[in-house]
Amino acid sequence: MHGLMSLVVGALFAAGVYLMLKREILHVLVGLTLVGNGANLAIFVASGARVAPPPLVPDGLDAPLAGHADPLPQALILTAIVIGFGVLGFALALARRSTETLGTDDLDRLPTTEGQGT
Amino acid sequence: MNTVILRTAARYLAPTLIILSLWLLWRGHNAPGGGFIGGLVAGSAVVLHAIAFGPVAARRALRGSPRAWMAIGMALALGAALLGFVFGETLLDAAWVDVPGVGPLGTPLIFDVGVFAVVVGAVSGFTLALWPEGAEPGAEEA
Amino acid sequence: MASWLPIWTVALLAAAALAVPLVRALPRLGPCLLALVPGAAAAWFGAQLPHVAVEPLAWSHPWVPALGVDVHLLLDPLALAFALLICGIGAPVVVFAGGYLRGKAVAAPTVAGLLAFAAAMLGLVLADDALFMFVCWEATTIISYLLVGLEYEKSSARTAARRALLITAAGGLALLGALVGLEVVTGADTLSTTPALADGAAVFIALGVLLAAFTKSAQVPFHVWLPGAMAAPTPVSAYLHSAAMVKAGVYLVLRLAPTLGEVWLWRPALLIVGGATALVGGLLAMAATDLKRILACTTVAALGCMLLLAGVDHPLALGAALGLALAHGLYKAGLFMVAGATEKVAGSRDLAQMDPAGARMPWILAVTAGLAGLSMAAAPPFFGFAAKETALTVALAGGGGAAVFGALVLTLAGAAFVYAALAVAREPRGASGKRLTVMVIGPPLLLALVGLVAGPGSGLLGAALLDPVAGAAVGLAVWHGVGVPLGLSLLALALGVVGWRRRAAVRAAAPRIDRAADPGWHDRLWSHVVALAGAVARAVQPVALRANLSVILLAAVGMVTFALLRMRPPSAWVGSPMPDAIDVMLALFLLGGALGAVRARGRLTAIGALGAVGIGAALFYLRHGAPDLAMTQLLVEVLTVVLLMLAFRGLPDLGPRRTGAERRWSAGVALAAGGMIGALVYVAGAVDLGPGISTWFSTQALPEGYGRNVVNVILVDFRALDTLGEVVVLAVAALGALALLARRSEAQS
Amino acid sequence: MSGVDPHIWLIAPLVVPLAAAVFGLLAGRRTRRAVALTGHVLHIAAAAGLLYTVLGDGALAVRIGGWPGPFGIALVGDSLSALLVGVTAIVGAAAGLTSQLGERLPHPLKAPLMHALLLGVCGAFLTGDLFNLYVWFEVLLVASFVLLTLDRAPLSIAAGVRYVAINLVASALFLTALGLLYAKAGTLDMAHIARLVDGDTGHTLGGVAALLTVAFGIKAGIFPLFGWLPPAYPAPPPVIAALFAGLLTKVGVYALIRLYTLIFVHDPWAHDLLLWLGAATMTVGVLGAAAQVEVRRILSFHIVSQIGYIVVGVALYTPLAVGAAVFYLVHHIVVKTSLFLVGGVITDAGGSERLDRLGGLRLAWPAAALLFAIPALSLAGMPPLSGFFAKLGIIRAGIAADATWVAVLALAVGLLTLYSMLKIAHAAVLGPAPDDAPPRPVGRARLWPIAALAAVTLALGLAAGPVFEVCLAAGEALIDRTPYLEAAR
């Protein structure tokens, strides 16, 4: 399963990169989100994902069931998901602002300071 | 989309989501849930409200600006972190009180409430920020 | 006594700091008062003459010991000779500057700069620590840059200042490398304890030192900065370009000759470069008609002679070179001031523009010019003559081809000096409009008289200064008897006079001489550098974001691939179960989502495919024991889709805009990047390094964290600091989004 | 400072900016300025306390929440971290002061965001946990995103799009590498990882090391990953650009230093690669600078070039070299911030970024001209300013480590640095004003923070002895590793 999921993670990265190399800002953002998803899955897969009971302590016990899933990567990924969500939200606002202000969603037409002195 | 059905659904669904989010927040320490998940659910309620009744109504329903939610949430989290100095030895040192019948209550819960508030503020902030100008519901749109 | 050494430097710096207000308040008295500081220093150094040869004075103070930069000062005969030159000429120049520039805005900064320069130069010659010497060396470079370009509004002044700075700074950097190398190789703390080197790294060290000396002392082909530097106010030229800065290179060679003199490169380089410079400088001087340019070019020639002598393989060569340096400082500073005074009364300093039938100069100016000129022309019994005689004697004693070459060069350069002396002293004509003040004519006259007195007294001076440097009796004297040197002196005199007679022909050849001597290599070199820089800038600064991303990703792929290839094949793998049907279905679902996003034509399809991937990931998390993760992923995915729809609603969809080649390139980069990550994740399945820390969290969650959801306990307790940061990220991002899209009316609320 | 638990000094540099940001958000229009300035003052005090404690007592660490190592997150303060936190507080205050003094009505988010940025930077410098480092990176990044685009000018927005996209890629690569490292080592505590992988890095973790190098290298702006930097930094308003220029790339450099002195220390190949990358970075950066015609673009390419020197210092991996790199970092943060601040003054006064439309500053505004000269000469490595000792350290270390070619290259790059500083000086400061329209002084109060930073670079040069002693000790400690590992036990 590890091999299969390595393939999936690689595919998510490849798809994300392919989209990021497009000119339209929306596709770039979708690509970045895919790469983010890929990174989260990579952590999960690399740290030994398998079908297992969740890291919850059942009533009456003082530790999760034997063979439970590793809680630490879950906490890390959860943090990363929320951070990714926040950053994506800002990026969306930026994309919208950029399209409105610059009148294009074409990344090849972004102005730079060179030759634009007032 | 039929606005009447949507509004009716939202009128009942949004409060349900809020209650659900509070429940997820409360039980999060012991079962799946917590400040993040609760906050996301509550934020979804705001989004739903906005889709049904428009951003102005959503802002009103929020009882305070997203910025205030986030600032207060961060203040709560920071306060909980600093309480570690008062009751313990260092930053974020958890302090617990065993309340009979309820169970242990402690600074991590305050911290989680802060997280909840920030997430609510952030989700509604994104939604209101991205809401297209002049696109009030009722005006026909996709 | 030794503690006076730093005091003089500091006093000069303090005088520089005071100079601006003082000169502004007291335009006449101020400079004279300030000149007392270098004057007193000169007197003090003069008083040390008898002791220093016996026992040098040393003073130390740590600065940055870890880097070998400490303030070790040492007053030995060599340092003393230069200190006398710096302070003794600094004092009259400061007075002259006050008089010459009186009433001009640049007067005060010029005086301040001259004093600061004297401080730096004094530090340079007193330094016994290689790197402290370098600090002072660079200080002289910077101060001279500021002084040369004092009138920066003129584009010629800026160009000249930049050229001078770039050439001398390049030499400075070579010097820095050489001196650091010297310290690292020898491990010596001070220059005076540095042992002699002969081979190995010493060649590179010698090369760096020589480059520094050649650039600073305006040797061919680096001489091109000095004539241009005449854009500086005349007092600056009188000091920096005669007595002080340009002598730093000569000083450096004399100082390091005991250490590096045996390196095979050293003497031939000095002989050839110094000789060439002497000839080129002489020719340029004869071709010039601007008084300051004539003087600048004779300075180039004189510096060439000094370095040429320093390259002669004879025990007394260094002493003789020092003699030339002293003589040159005395007469050249005076002559520059004479040029300034001439410009004042004649309204021009260009001989070509003066009326040949115009009135003669005031007698006092003519006398001063004559006295200093005679010293330059090496006429007996001036100090210039004594130094030149000694130089010729030593050069001839060196023996071999080098001796013939040296003597020839000195003679020809001597002829040029005679020519230049005649040009400066005899030719200027002009209507005398203004009177000369004492502050303008007094200082050069004083120096010229010193040059006259020092000639007969040169025996004493030589015994006190030159002999200790050479370690033997150099024999500086006015009268060396009848011999080859005297013959050569007379020959030079004759050649100079003959050349003067035919000056029209010489000047007619001026354009060709100038072109040959300065073919503009420096400007061309820099234009090549700038062209290269432009090409590099265009190459590394792609306009398109995609190009940036591609470079980054390909660099990552390259580095990771190489690292992976170097890795040992893992000895064991963590057991991983075979995928069951549900795993395969989930994987296919995720792959399908990814493919859908790639192939999506419209926005909605792309967003939908992204949502599918998110849901697939959530299901995957749920199945593998991560319910919190699954819930978060699902909620975030829903919100992401909503936000994407909101953000792009109402914006036109312009469809695909990539060419086929671009698509293929993107696909290639994407496959490489995906393959790299996939391989890394796969390789991570090899046996891990330790037991890991996660068990601890599971067992401690309830007893220590009072919670049954281990993930939540980690988030709000064990690793709450992460969460605190994350909350900040979320809040800042949302605030940013609100600020970006706030309607104009709300923007400032 | 007896009687105070020394660990408080590790926490204070984080709590202060966080509190300043939160209170800044809550504050009303009248109290905002007071909150911002108080935050900066307290931040400097906290950082000074940390520096004093670390230099006096050696490296110290605290486990947040009181959880034992390696499970809880550690904050570790060694000399490197303490120095960087100190200089961060100083340049942060300089930028904050400039914003508060120079702008009539700063954007209400500006001060809180600057504090959030400082929080992220200080967090990154202090944390001893790899994932926590990721979180602080994100904090400072997202704060920089917002600050970059806060004025909503077209150029800022365009620069923001590029900057966000590239940094998100870097973050994703960092996150992936982090996960892979955790999968291998089963821990996130940097000291713990260092102990676990001891002696066996190149062969088991090579791929991860390469990925982390790329992720940090993008942020640090090293060759060939720096393409995002030069277009990004000239876009935002001067104060923001100054803060970015001073701090952001340095966090990436700091991460590289930690990585290559704490964890991946037994892989000479990686250090060789780093040496070549550093050499290429300083050369390409300075060539890029020499070709530019706009003030802040020249300065931006110089950031790249200077980063190269620091990377070379790390790659040479001797106590002297690493110590010199530390000194270089401190020097560069100060000088680059002041150059961007004064560059903003020049362009605002002249009304253009372009060199051919500037001029006459020396006559119109001599104080501003002087305050340009000091950091410019320091950057060009002129003694006795701090830049000279920084460069001297790298060159000396290069020669002493038998990498003379790097030293020679560093010297040549120094000449080109001087050349491009001259370009600005001649066009904007010394040369005549275009069309005889002299620059108009803008906000004279803006010069005070610049003057303070100029005093710092002067002091760093004149007092280079003791400062370099500290940096050298930091270099020795970084190579030795024991102080860090002992403190973070």
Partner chain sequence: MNTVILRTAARYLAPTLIILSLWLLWRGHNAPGGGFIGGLVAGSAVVLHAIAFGPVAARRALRGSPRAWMAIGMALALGAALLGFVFGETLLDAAWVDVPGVGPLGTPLIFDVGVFAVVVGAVSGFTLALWPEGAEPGAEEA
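Numbering follows the first chain given and starts at 1. Basically, rigid core = biggest C-alpha set you can superpose within 1.5 Å across the two forms. Values in this document were obtained by computation on a predicted structure and should not be read as measured data. First, how it differs from the form predicted alone.
- When two forms of a protein are overlaid on their rigid core, residues whose CA moves 2 Å or more are considered shifted, and V45 is not one of them between the two forms.
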The other form holds:
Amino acid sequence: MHGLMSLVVGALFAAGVYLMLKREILHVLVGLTLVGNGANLAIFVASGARVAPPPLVPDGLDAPLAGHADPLPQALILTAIVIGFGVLGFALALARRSTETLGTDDLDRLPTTEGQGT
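Next up, the form predicted alone, please; the one we just looked at was the form predicted in complex with its partner chain.
We keep it simple here and write out only the one chain, dropping partners and molecules.
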């Protein structure tokens, strides 16, 4: 199963990098999202996720029983998903506004401020 998930992670990274090399803003944002999802899946696979009881401490003990699930990778991935969604929403709003204002979504045609002194 780890081999299949490794191929999926590689495919997500490859598709994301390919889209980030495009010239349109929307392709870059979708590529960035794919790379982020690939990183989340890589963390999930590397953590060795398995079916196990939750790490609850029974009455009278100081620590959970052996063989419990590790909640840290899942918490990290959930946090990364929420942050990634917020960043994507903000970036989409910026992309829409820049496309409306400048009349193009081609990154090579956007005006630059190079050579203009302050």
